[in-house]
Amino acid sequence: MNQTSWQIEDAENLYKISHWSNGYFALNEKGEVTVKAQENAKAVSLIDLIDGMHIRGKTMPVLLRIQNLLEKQIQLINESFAKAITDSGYQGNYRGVFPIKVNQQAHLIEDIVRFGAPYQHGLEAGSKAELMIALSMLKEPGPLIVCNGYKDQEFVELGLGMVKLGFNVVFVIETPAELPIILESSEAMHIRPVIGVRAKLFANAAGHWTSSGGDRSMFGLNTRQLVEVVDKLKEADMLDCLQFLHYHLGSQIPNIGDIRKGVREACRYYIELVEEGAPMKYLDLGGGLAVDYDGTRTSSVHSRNYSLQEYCVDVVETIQLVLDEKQIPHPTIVTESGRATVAYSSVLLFDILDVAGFADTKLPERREDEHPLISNLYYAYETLNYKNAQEVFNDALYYRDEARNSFIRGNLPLRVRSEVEQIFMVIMKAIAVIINDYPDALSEPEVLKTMLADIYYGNFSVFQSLPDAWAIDQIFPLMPIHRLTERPNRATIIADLTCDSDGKIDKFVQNGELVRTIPLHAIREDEPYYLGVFLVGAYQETLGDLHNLLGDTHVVSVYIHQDGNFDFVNEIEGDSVSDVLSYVEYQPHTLLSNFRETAEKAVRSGRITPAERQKLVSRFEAGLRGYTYYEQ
């Protein structure tokens, strides 16, 4: 297909955006990238967006939070229940509640509070200061507030607190040595609390959290220490607290046969709690709903091969089908979806600074006392063909070698090692070419699509703004946001501004299958590149460090109504050099001081003027308050 004959169609089909995207995103007939919550409402460009924060003085990177998503996923996570509810005719009901830990940032949890609120959609704290999180953002009883974690007395103290208010606290034990404490400070405070039991449950579920189930996870009570805690609450009369059973699988549960192994056998320990007298009312899924990351709808690690209406409706009508058996009335059923609540709401945006590539490389003149590698290669290039293109590959890669190794030994100068590496991919190249006529001329194309990627520079940092890229092989959506009217006909992996080789992209998803190189457009001088990464809200701004002392991103919020316009509703800004010098505690004011004296010595030695010295020390202070990345 030539460049004239891409269409948008061809686009969609490369990067697959309606896969991953659950609607929320297309492309309009500019090549734009475009985003809308509802179905009948306007689309909205994600380049009007970043028109908009250039206006009001936001520069890449930016992490974009669109509201509408959000506020959409916490909808259909509670109507999808709903309706599976009333299809099957199960009597109980859904409750949801938000892992604070999946994100922890103040705007993103007092806009879970609120668009919650109709559907009483509650907060999960796992630790003392998400407990404060959690009490002081929801206003009103009603939402569930599930405690899980390692519990102190003063965690324990501060639910107990809230229960006495109203609210609905429940304290799910962990591990056996909370239950004295939970049993001590509840007869002190003349509080009779709502209590739980996490249950390690013998199933497990594939990805990268494996480990979170089986009877070898972290967390959880096994069998002997769940009758021991049922008998020690029998002893202080106050087993008609023990309603709430939890379990958890792991986060991004690909295979929804997974779910239901873990839901069947969950449904037991209900049982078997209420046959000792416990008044159950609550089963606790725990987290696990998972994202389709790469778009290929299967079981992989970064996908899943369900969907939100598929996960509720098995859910449901397992839950059913077992406790029917024992004629045992339907818990209400609680959910620790954080992954899918937040991921679609926020994208990372960032700007490409510079190409390093090999689009200019050409044969260099020949001359008579040539070296014989250099020969070699000649004849290599010479006789290519598509019937021996491998053998040519193998023979370049060995000519190659040799004059690299022979460099190290000292018997090759730089010159000769250079034009070897010129003549190198000079072959590379035109067997790229070949290959697109005569796929399977070349035994594994990937390795040759990698030798020959340009390595695009991104204003932004892996570390900071997707440490799962890094630390776990994370595949998330990444794509052009504009141009793409036009053929991208760059092969690319993407490098971050650190300083350290691991801070890279280089794993992405084309046609199912993992390959190593993305295509991207040509860069224009003088004109802005713009990519995004998508489904980026679960974990990443929590996990994110400071690697190179590269801080947070610029944060923007908006909410786009029916009619395209669209509001920003929270700006703010990303950390300045000052800020994170601090978090690696630097006092920025010491520093400058230090500088001055140091400037002050250099005019005192003569070596430079008082001015000098003023705009040496006034481009200090500007750095400090500048930001940590690229600035234009």
Ligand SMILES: Cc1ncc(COP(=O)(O)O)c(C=O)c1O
Second form
Amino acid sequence: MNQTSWQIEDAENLYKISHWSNGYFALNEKGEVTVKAQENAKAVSLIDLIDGMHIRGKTMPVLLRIQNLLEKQIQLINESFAKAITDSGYQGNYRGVFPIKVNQQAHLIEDIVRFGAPYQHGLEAGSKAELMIALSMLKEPGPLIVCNGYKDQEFVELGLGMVKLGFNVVFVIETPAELPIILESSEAMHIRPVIGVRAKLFANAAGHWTSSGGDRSMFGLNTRQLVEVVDKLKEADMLDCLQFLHYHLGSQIPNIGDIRKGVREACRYYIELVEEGAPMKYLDLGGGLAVDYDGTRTSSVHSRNYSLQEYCVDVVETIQLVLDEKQIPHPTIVTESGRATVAYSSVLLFDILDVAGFADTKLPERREDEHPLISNLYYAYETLNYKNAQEVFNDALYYRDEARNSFIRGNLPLRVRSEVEQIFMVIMKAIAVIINDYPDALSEPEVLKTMLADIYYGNFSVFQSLPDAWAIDQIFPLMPIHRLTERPNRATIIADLTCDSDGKIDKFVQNGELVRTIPLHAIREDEPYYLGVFLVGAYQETLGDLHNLLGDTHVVSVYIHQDGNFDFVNEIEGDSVSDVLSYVEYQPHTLLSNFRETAEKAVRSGRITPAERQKLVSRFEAGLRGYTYYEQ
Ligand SMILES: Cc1ncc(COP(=O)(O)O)c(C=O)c1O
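Can I get the form predicted in complex with the named molecule as well, since the one above is the form predicted alone?
Next comes the full complex, this chain leading.
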């Protein structure tokens, strides 16, 4: 493909938007990424949304939440289960609960409760604080409130209080120590609670979170503990309270075979509990429903080899098959899907501030008294051809490293090292041209690509906004959101604003392969260049941290109407400098008065005038009020 033949389809082919976007994101004829939630709705350009943000005074970076996508995912999960249940003649129902830990932000939980209301979609709490969110956000009885996590008396009594108010609270026993607390508190409050048990399954799922499942997992009861809990409930004459079985194999389970194995084993536990005399009603599979982040539709850790409908059908049919053998009534199926519910609805938008590139590196002029390393590199350059590319690559690396080591030992001047690095880069560029035509000329062309990659400096923090990209090498779809009618001809890696060597994104998926660079457009002076990181609604907001005191980004929530009009329903101001300083125990007003004093001393000693002092103090004050990210 040459520059002129680049079409919008080529951009689709490169970034594979239709593979990971679940139909929500696409490209328009202007070369912009668009979003829509409904099949026949008018798509909205993300650039138009950014324009709307600018008018409202919001600068990059911004976390864009698209409410409709959340609404649509809740609808899809519930309706896919409903369809699987109807089609297979399953006798029970489905009840979803959203695990609050996946994104605790108040507006988002409010939306989940509202969009989930038609389906009685409930909430899962793993701590006291999360339980308080659930208790105050679910205003009408009906949806389930599943209490996981270690529970102390306060936790249990809060939940029991809600039962008194008519809410469907389930206390899932994760450790044997919780049982006496639940028994004593419910006796004291004259309540017969719904009790669940979390089983440690033998089944294990492949993926990042393998250790969440299996018999060595940290949470849940092993078989001996399970039997003891049943016996204690019998002793206390409370076996009728045991109605709920829960397990969780781990998040992001890429392989449907693992999901089926887990369900089958859980059904065996369910049957045994029924046979022990417990009036079982619910089977809770926990989370695990994966998101296809890399768009490969495979069992890679960033993907899944099944659709949502297949997941529902497989779960429903497996339970039906196993329980029918024993003629046990079908339970209400509960899932705690977090990732699949919220990932799609958030996009991180940021601009590129600067580029460090090597495109204009030139050969230095030759000199008679040049250093032997320079002569050697020139020789390598002049003899380079497609047959010896690997050898020249190795030689050039060797000479460059020699130069670096000699410099460190004090045996090579800076200017010579600089010339060595320049010739080295020119050689690398020449090899890159060769491997365009002869891809086999180098054994590891990816290494060369990374060396030649431009570094694009983005106005964001990986640690704050994409912590999983740093911590567990999670891949998120990333691409420019405009200029897609132009060929992106720079191979790049993306660095963030932190001065940390880990503050970068240098792993991408292209055509199903993990690659170290992503093609982006050359940036133009005085014209913003925007990138979007998609599918970031799950886990990223809460796990993010304050590395370099780069704080929360602005959050803008939009609702998009069928006709393409959109409402800005919520704008949450990102952290100011003053906010992040106070998180680490500084008092912004003390900092300001310290600074005032320092400036006043400078006036007294005649270093600055009172007017200059005033300007400095005003600048300090404005700095405290400002955004923690780069402001134009
Ligand atoms: C008990 C429990 N339920 C549900 C979830 C959510 O999992 P997912 O986001 O894969 O749906 C988790 C997360 O690991 C969990 O620990």
